[in-house]
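Taking the form predicted on its own, here's one chain by itself in structure tokens.
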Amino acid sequence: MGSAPSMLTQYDIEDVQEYSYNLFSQQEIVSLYERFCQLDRNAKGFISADEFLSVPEFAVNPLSQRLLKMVDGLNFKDFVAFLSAFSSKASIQQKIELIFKVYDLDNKGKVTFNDILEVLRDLTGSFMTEKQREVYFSVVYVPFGFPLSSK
């Protein structure tokens, strides 16, 4: 499984299946491998950020730049593990962990006021001013105990 063009063995399939919490069937893993090989245009055995951007649904996602930081350089096994969080079979915990990683911009283990504002910037673009974002944050998040500072 070192280079992308090689064929998956039964052992590889079972290994990836276990690594991704058994959320994908063996046939789904084979299909994901075929897609991985299509994305890995240079057959390096991993997918670069530019190759991920060739997926139209990914490229138009307002959070794509955040997700790119998470997926740049993934090998096939990690690619499937990343996708497992999007599976309908994934646990709520797996989904929450992925969402948390998207919001925790500095990877310090907590989501700050600035992290939330940055995500709001990505999601709203020019449709909201900075002041409107801050007001939104204070109305929606402060009542639940989120501070208005990044400390």
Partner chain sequence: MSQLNSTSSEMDLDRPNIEEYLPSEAIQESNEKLHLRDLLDISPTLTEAAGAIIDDTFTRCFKSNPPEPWNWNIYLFPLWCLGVVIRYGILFPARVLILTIGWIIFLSSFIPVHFLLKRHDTWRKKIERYLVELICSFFVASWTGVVKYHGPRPSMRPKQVFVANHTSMIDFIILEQMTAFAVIMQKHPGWVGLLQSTILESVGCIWFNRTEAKDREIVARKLREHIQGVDNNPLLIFPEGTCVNNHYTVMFKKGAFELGCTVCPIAIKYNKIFVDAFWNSKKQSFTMHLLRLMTSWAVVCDVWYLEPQNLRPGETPIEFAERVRNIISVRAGLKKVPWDGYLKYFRPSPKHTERKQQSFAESLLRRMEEKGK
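Could you present the same protein in the form predicted together with the partner chain, rather than the form predicted on its own shown above?
Here we give the lone chain, stripped of any partners or molecules.
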């Protein structure tokens, strides 16, 4: 357990709340702060990749490496903003934006076939051959025929 939650002032909570599109209640932000302090072992103000990976449920997730690139080194404000996309009150737009960012890891503004194949690779591991993945991709994608790009 790191610093006590009472280190958060009302001003801090409102600031974080606003930054995360008012998707969390103040109590939820306090709880998130407790969790943040619990994961951030030496109270450095951010959670390192190693500390994320010490949560076994996260480490066994097939997309953990992709997510790590997005959450590594986030301070509390950004941490809450990242998690706000998972709130039931978040808009569909926000959720799609998050999924887009997971695919477009190198932030080029568009999702290429390669990105989609890479995510598929992460999800299926060695249990699907490269050929099978390409077949699956073509079966699903071909009927549509439009390129994906950022909005």
